[in-house]
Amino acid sequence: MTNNKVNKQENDWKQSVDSTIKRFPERKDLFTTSSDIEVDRLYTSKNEADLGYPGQYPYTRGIQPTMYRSRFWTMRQYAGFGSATGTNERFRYLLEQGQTGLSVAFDLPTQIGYDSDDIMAEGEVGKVGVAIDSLKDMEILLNQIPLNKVSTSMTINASASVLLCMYIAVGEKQGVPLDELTGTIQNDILKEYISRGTYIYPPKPSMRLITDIFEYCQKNVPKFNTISISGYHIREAGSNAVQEAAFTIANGMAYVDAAIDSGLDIDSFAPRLAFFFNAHNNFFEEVAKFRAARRIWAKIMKEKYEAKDPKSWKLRFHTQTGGSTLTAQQPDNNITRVTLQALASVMGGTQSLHTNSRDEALSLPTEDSARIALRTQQIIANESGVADTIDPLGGSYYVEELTDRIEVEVNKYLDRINEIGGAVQAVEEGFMQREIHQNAYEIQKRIEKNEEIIVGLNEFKLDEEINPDLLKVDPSLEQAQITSIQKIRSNRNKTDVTLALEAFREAVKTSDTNLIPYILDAVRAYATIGEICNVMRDEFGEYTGI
């Protein structure tokens, strides 16, 4: 088609738009994404970018040459509640239903390194995840689950080193060689300071633990992803899509800097870095966010850090659908929201996916709701056809423009964080926290003014009483867990525990000793998570926030 013909068609269309708007005014004066990027009425071929090919730098269209035509993403449902026994039953149920990987939720005492009988744990044992006090609990959690065949993701940060050692110790007891263990620990402490709050130690020793894990796993557990740099909780705290990508990538750069400063070669650890993103309802923006993040990270790793191994350039990521987007009102609507978000994740090229359950705005998911959430992924994979071609929205005028715009906006944030002195300094000064709080405030204002419609919440409401079947953790579980840990303390070899903890304390006092082998020895002796973390509390101190 000639340029003259294209221009005439465009002019004709604009005239028809003007006449149409006079009769039917548009719904808004300005359409924007959730990151306030203006959405044009129409995108044309003038916005088309140079896309490249999947599996090739800068990986805009995906990190693998064939993507889901070879195999689907890992369907990794996040689960955990109450006791190790109850969670093990849920894990085995989900595996029987076709789930292909495990994802462990831990309770708050475990996340911040307290035993279940600590006064700080009172009332929280087993409430938002499984309680793990010692190696014994981890053995029960993974009972009859072959660790050489199933990969496991563990959402754990401040106490990640201890939980990783417990997992390794269970692998040893199953006779699985360490180089066959696969999985991921979240291990992302910076986002805890930014958005979630389950930190224990100050940033500097926390970063030491993370680089110790990098070094230990590179030498001993080479297939384990040593960190999952997480934007999920940044988004849940109220950020928009651009902020989620920007702050997550900034944190990733901080971990790379810390590892290099500790003496590690970038290509020795970078291929095991993984990311964890959120998926919200603005479908095209979410797809574009994933594509832009992949491209930005590839350029940073190749051009800034001069990594040589192409595996170091690839941004591999897990996605979880947005828990904060779910509503307690008309909870069945959440199935539709999760479907949209899961579809955006797949169209954006995720490597693994968790789909939230419809009742998670009300309680921990029931078995029925967890199965529906898993079935949502299975229907997308097997029935929708979207996995049959790579990057199916690639070349969409709108998606390509949005990908470019998000890349620009994310890089603006990265420049600002660099001017502050990097992610650690930005966290300590509260920069990211303020940006997220302001955005969360703006979102809430728009909802309260009905400028942003949430179906069932501020529009399309029903006068009905909600009485769904909810999962409730048995309150007697806490006392049972306390009895269990006290029994373990009574039956273990006390000398072995004392010697292991003393050796660990001496290692902590040094600045250049890798702490992971010492934690592993203490775990093998059945030292508890509280005993191990308290050694570090004594020596590192506790972080109290800004």
Given for the second form:
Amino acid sequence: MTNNKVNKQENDWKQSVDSTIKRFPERKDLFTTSSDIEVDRLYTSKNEADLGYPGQYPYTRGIQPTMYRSRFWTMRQYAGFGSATGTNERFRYLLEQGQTGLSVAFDLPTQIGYDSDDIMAEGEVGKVGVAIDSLKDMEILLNQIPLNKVSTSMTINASASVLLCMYIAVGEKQGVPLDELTGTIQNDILKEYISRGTYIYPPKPSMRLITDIFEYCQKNVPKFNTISISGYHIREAGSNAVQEAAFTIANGMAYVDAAIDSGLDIDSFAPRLAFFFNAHNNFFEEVAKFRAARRIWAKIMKEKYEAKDPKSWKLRFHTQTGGSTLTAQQPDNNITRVTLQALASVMGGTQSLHTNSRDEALSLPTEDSARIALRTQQIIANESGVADTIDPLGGSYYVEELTDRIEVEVNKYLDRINEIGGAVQAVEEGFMQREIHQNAYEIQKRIEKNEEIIVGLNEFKLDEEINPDLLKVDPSLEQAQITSIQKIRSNRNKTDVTLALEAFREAVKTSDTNLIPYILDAVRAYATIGEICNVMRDEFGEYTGI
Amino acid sequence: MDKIRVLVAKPGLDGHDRGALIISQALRDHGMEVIYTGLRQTPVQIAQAAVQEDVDVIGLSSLSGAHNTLFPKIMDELKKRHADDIPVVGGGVIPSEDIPFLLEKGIKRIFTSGSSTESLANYIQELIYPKDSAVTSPKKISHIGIAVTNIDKAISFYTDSLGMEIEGVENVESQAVKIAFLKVGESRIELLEPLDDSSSIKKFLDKKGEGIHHIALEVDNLERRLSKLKSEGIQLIDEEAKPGAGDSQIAFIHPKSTNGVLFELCQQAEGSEE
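Taking the form predicted on its own as the starting point, write out the structure of the form predicted in complex with its partner chain.
Full complex below, order starting with the chain above.
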């Protein structure tokens, strides 16, 4: 790269810093280390300048010109269990403790579109998240939470369209204009087929629901992130870091293709695409993975899809520390693991972060554990100084080499998936599933042969296990939730529900009607998640795995 | 011996099947036939599949916290089909306080996170073919090893005073020891004298003086026994069997795992009279 070009980039960056600071003043006038050494905004070497600058294509060093010097990442703890009332209390507790965004965990029946009194829901109600059967539960969940001030991430995929509509309906009841609602729905069905298993319908209608959401939100809820393309679960299912990045990006491309095929313009929806990655223990590899993913996505969006708006090029992502890396043995050690992983996410430039709790290999977190997990982020942000300069590992020989290597390896996978015919085809053929499973089995064998050391599990064991206090979901909750949904069914206006569901069924039978307004009408009439999803089950059929 | 048939099942709505898939593959690698149900199976479907497939064992995997509801239901469904003689084991994210309840409901054993696939495979093997198992009692005490500084000086006590018969004296160069066997009924006393300073017997004598060095147990199926001990976290000096005297196979267990006693396991060569 010529010196002139470097100087131009540097000047462009400096100008963007000035304008960014006007909107987001830096947290301090002067950043210093504990020995009072001034910390520069960015370190760079002129020879390494093809890395680019933060906030500039290809965004290897971050998507914003000032990154955390202006504002820390969003600390978004994932929470939800039992009833809407209990979860609402936990949300309000976390907001009081300084959390800056909500992240809702839903129970499995809600995620798979079953009402709490469905036979399939038996034993599962409120277990891994909150049970939401109808708009009524959503109203309780978000009670006294101002939806124009708090952004909400919802981990919901197969039934995302219904939950999004419930969220919109609560916003309407709070009097919040739709264009002020902010948040994210995960809404990534491809990774469900690959790794998490929480699917309902076959791929084609599932992709239609996703593009319907893109289109509806672009017009009506423009600040909502309409999808969070998730590598997290791919990694938890046993992939390595390269596979995580590769399969996530491949899925992202499939969503872009589907949206373009449905007639949307790339720059109309791409800026609202968000990503979700995992952070495991291999510190430098994780940092490099985030940097490489950003660069690869930027190149794909600009060069392959010819997006014009720089916002379409930016890979924005949430990170969660790795649940599967935690051990049930000596659970306090998990605090250390989470700290390392959180640090890697921050050094990798994440936009928001969930830190896992120490007891998550045993059950859902207790309030104490959830607070320690949040405090871990707050200590990294406020005490460690790593947020005071941008991309602090940029220029490290090791990290730059790893970033380049990961880019090459990810691109090899992308080429292979492209040869198969894209991510949807690769999922249907089970390609990604096989790759992940093979890697998971290899990891297990290495652990059993002590070739990979897991502290407390296969080395450094204690004779006596420490058993922490665990959170127990009240077993009577299932019955209470069943009573509640039956009460809602008998109190609502039955004609409204019937009419809304009939209209919805007619729309589902078409191939080109946007389904979201119909779901919204059904939700407003207090149709249940099971009733709405069953209409689609009847018409679309159910996916049964391969 | 017929191949053991295992049904690996995922009850409930949880879609995380990394554990179930790993276990399926590991059991196949241990020579078993595995039928995996796939996701979201109801108790009825699981019991039916177990009967139809005529399996020897059912393995249930659950991570969502629904185990206390779903596992007992599966036991009930098996009973209805007169198939409650099929042993059922469970695993996943299961808090230790729930385990007694599940065992009371008839689940044979719960393998929690961190259990090795090796220990699961061994457990199933024992459950179905107990005779072939690695935990049958050792056949006898093969011999008791006694460290001495000089065999020639020590031996007269055994022969002259106790009237025992010398069976043989030999040098085992690989271990740098000279050994003498004295027969006592169906067992033996083995005297061990170091040949040089590199011998572990020399170190033993320097540290503890003369006395009992090890007890050797005669066993069947040494390799499987070693892999079982290893999977249980027992510290082994020899993770694989090595050649011992007279075509036997031997391996030592570390005293750290045996309350301070050095045990040798030995398996006689097939066809051996011993």
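Basically, rigid core = biggest C-alpha set you can superpose within 1.5 Å across the two forms. As the structure is a prediction and not an experimental result, all values here were calculated from the model. Positions refer to the first chain, counted from 1.
Q: Take the rigid core as the frame of reference and indicate whether the C-alpha of Arg537 shifts by 2 Å or more between these two forms.
A: No, its C-alpha moves less than 2 Å.
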